[in-house]
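This document starts with one chain, in the form predicted on its own, laid out as structure tokens.
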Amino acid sequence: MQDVEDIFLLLAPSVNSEVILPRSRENIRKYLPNFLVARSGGALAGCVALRDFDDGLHEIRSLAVAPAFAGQGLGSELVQSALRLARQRQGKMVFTLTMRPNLFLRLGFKVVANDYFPQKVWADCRFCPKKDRCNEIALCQELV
């Protein structure tokens, strides 16, 4: 449960700059099993969440790296860990919506239309504060 507050605080700067959508402490607590975290010397260095939409479809979300660890490959390691977890969960495809696509492109993701995943649109996008001005790029990777 210590991770809830640490994740919330790690996400906060990216939420404030609208790079990551807001997640309340209650939401993080509820979905804590979806999170993977990286620690260094006891401090939270980064996190990522993997959401299961059923039928083998997973979403990578809430990816954040602490400034002290930026540029050291931790974001890539977290995404690769999420991909391994999706495979363990019998995933067939993983997608993400991001304003920073380069990391995902380097890891083999392909750009797709933002409405390519209707499960996401119906579950989250219709409630998003940015729904009428979405500037995120959708990417996906098939897990074969």
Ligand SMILES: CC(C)(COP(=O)(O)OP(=O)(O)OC[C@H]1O[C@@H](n2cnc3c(N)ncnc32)[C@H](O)[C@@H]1OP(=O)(O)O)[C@@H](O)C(=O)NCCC(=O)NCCS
Second form
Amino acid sequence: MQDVEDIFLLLAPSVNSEVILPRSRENIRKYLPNFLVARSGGALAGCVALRDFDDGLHEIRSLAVAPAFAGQGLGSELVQSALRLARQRQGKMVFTLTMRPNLFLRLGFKVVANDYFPQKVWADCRFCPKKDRCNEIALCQELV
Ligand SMILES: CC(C)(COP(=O)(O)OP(=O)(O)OC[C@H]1O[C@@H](n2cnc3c(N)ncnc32)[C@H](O)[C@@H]1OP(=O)(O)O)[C@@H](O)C(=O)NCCC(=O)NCCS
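Having seen the form predicted on its own, the form predicted together with the named molecule:
Expanding to the full complex; the earlier chain stays at the top.
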């Protein structure tokens, strides 16, 4: 339960700046098995979530690293851990929508059109405050 509160607080600044979609404490608690967290001492250093869209399609979302731990490769480690989790869950394709495409490009993701995954558009984009001014880049990686 400590993870729920810590994840909520870690995501808050990026939610406020519209970089990460808002998630309530209840939503984080419900989907806690989809989160991976990195801790240093007692503190939450970073988190990422993997969302299952069925048919082998997974989304990497809610990626955040605390400022004190930024620029040391932790964000990349979390994405790689999420890719491993997707493989364990028999994933075939992983995608993300992000304003940090370089991080994902370095890890083998390819850029695709923002509406390439209609499942995401249907689930989230149509409710997003930025739906008419989307500035995110969609990327995906096929898992082999
Ligand atoms: C995006 C975010 C998760 C990146 O976390 P991070 O731990 O700093 O990520 P990394 O350290 O792996 O990579 C960050 C930069 O550090 C550099 N870097 C990577 N490993 C490094 C290392 N060992 N030493 C020094 N620098 C390194 C990389 O060049 C990278 O730059 P780039 O992504 O602009 O090319 C973090 O900045 C964050 O929480 N941002 C706010 C929320 C957000 O934007 N989330 C993503 C939306 S999907």
